[in-house]
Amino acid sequence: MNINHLAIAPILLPLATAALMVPLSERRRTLKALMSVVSTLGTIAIALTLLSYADAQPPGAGATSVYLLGNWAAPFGIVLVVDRLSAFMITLGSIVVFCGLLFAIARWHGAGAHFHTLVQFLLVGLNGAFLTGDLFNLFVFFEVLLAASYGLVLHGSGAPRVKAAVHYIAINLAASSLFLIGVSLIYGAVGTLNMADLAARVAALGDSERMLLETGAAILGVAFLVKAGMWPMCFWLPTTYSVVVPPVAAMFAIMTKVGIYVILRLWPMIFGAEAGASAYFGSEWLLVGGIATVVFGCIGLLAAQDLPRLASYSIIVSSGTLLSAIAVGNVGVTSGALFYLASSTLAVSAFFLLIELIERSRMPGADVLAVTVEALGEEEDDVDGADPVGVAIPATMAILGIGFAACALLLAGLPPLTGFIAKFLMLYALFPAGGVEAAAVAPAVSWTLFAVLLASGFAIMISMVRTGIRVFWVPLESEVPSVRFLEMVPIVVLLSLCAAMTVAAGPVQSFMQATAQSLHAPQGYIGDVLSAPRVQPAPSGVVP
């Protein structure tokens, strides 16, 4: 079977569906929330797809399927590009749409206008930007997806969401005038913007060419850093997430992973061994940088006195550790990272949504007035036959409390859980007596490494461990919140893809590595962009 078409499928089906639902009124809620649903589905079959046969390559291939738009070969064309990553980032990303998209049904889609077009466009950006092959493109694909979010951070409304929404679109628009200026200077220097042709021209640029080259490279680093979250340009994240609704907040999970996936994609190809003189350009400071930005998720996380911003630290936590895990350059961290992207994105996209439910039962200001006794240290008095300890878990609240617990441990990559296996596959690797890879790490990045994992795995099971406490043991005030079926499958959904993932270790991990070394080898990716040949016509009389 030829796939070529299909790598342009994940694209046009939601882009399609969204057109079909610009005209129709609001009051047809119930069909745009089918036709969604339809979309989002298909979508996530076709994804399915194309990681079936991606992971039938040999490890290290390069691209599965290369499709030139317009019918012009690379470098001179648009191209799109499946290969493993590409195709575990789209699985991946339209999972967490269809399980935030399911939960909204529910309740939240009808508390603004356009929220399943919104989200169709959504799922069309994250697409794109997963399978161009081309930065000009990626520039297109990443404006698509953040107009999109424009709109769902506002939707229902209320002045903490617009504040929360002026600040989102400033900080973006910013990022994309970033965005604008490093491609620019790329261009100049290199004469292409092709993401394989760069790669393949690095190694001969002059030194004139090369220091436009790093200088733009600089730049649109930090227009994808500050989408990623690195500190110190992570001020945004904590507030902007915090008060989008839930549903929509699980859907941005995947959102700073966008930022993660370029410098995943671009780093390894274009500042790789091959580079010549610009090789592991920028390494330092992405080390450093993601090291800090997992002490300073960690900070927040300790600090934080409700759980939207504890959720929120725990993305910007995430964020740290896979910069930090890319910036080693070494194949067998990377691919631990990459298990690890795909357990926390779930994670946390399962914690926003449970969020919700769990708030449902607590009275407003819980948390405060909680860090308010513990300040004062009010105790009871110990009186015969005063009631007894803690309160008794109705099935609601326990069901709660099981998938507050599996994540938990999936944030602080405990065991059993995937957290934990993608947490110890990066510290494998990160010593050359663990075999993993001949090449050894820098001794002091190793150790330095070692102990921001470990440390911020510590500093989440304290904050998850304490809130906890406050949530399922000792309520100020609680009722047993109203569940729907249909709010609890997402949730189901997402962790029970953890626990897969944890029962079937040993293939994820298989692909993975595959996925790392066709990452830090480019050359397969290169070679198949650059020769894909074009569509020739059928000869006359000939039916193709």
Second form
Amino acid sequence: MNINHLAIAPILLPLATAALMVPLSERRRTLKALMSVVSTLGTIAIALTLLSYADAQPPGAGATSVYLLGNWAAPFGIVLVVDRLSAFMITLGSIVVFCGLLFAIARWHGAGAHFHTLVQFLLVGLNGAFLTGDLFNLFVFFEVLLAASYGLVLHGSGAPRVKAAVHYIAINLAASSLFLIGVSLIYGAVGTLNMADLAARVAALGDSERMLLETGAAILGVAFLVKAGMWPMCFWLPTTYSVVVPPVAAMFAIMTKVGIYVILRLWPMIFGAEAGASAYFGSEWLLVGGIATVVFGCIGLLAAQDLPRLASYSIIVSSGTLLSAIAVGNVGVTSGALFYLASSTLAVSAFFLLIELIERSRMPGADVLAVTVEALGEEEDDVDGADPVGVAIPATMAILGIGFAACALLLAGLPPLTGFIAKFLMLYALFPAGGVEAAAVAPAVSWTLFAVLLASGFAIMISMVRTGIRVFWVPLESEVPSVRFLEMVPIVVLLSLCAAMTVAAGPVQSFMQATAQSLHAPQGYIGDVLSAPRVQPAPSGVVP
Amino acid sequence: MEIILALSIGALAGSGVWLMLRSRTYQVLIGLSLLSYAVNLFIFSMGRVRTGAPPILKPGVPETLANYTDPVPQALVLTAIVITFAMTALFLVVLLAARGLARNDHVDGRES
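Could you drop in the structure for the form predicted together with the partner chain? We only have the form predicted alone so far.
What follows is the whole complex; the chain from before opens it.
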């Protein structure tokens, strides 16, 4: 089989599934769930195939495959590009979506209409955004992704969710306007929307065009940073993520990473060392903004009164950590940041799922979250059958406690799990064997990042331990939460993926290192995209 | 013509932003719509302002840029119009739901 055609499969498969599901009646929920699971598993399989192809490439190689849509040559037509980073992001995204989906099938998918259709459209948008090699197509896939996410935020309905959705939609529509302004300014200045072509043309721009390009890039950057949740554009995030239904929140753990992905993809490519006068444009903004985000996230964590809010602020902390690490512009730090991205996405996703199970036991009169109480109260009536909560698996509380501890270790970056390895890699790259000077990073930056990384880990640990004591070390007033087996599976999958990454840290690290290398030396990528050959019609064809 | 175009984009964007910062949901919706009109005009203007030049090739006219206008921003603007229109419609539905649940049209769901 031609591997080249596999590049479009992660978009087509969920799209076709979603299209088939639209006319199906809501009563056929089991069928829809089955279709959704099969399609998502298929996407994971495709993503893993693409990942293995990408991993087989020599380090520093450019794109694995460039898919010319409509068989138009690269700078004029639209391209899909698979390389290490996009294959990795597709895999991560589809795994997170799959786990959320599995969790939802146990209980939550009946809380509203079209859940499975929206999840598939979310997957289309995510995969498209990770694969596209064209700025305007990125906008289109962002809108697909966002439209699905609006529906998912509203899933389960209720006043708090609708209120959060109003804010979420308004801020995202405003950000989309900024996105369009940025894209059109860049087109006006450079005359291309293809990312690779753009990067190739930056160094040769005149001064007036350069100013327009930088303005456009800054406006575009603001649009992505709103999605990534950089301070001061992140106030929508905790409110939204803490009221949406838990499986959706778990899927949304990948959504902020889409903004991070775009920055990771575009910034080193367009404003890398080869960009002439624009080299490293905006790095100080990313750095300062990233650090401010971490500080804001830590304050929010320490002040958080309930578990969903705690998880939302830990997303902000991880976004800030990633942004400030990317801003350093060093291959080693970027590879550590990629490791951290995988680890924190899986951990936060598992944490959101875990929270719901923990909150279930504390339901009667437990803390401030009247929201969930209300939503679950309605939910109880919807679940059909005589046994609405399933069979209690033994030692539930102990398993939940172990899961909670694992999440705390992962998020705070304590040994032995991946959180620690990722932070260690970043710090090791900042302070290599030859001393601070050998890292080619200003020592002040290195020391600031050092302090920020460790202090944020400390803040996460304090808040997690405090919450853990409050939740687990109390006399059992209410009965042990009833947890279905199906609800434990996604949490176990997510956490054991982190454990597997800890065990196989060597191969994962060398993959991340190769990814970071090709990100910081984009000539291979640019060359591969611009010289991608068109498919010639078969000689025996009926073409006149 | 450039002045008129620039002024109208500025007026639309300015009133859009002002309305978007207001406290009633309907004002926010209209603000977002006005902002999207401004953005659409802006995208259009990024293909350089030309009159009397078609964006598609015509037989008999030499295929040089002097005879044509840039078709890409026009294609982009079409896509952007469709998407923002759909999103505005969706937002309107959510606003109506919020109004029904909160019994008022404040963006935070409560007066004060």
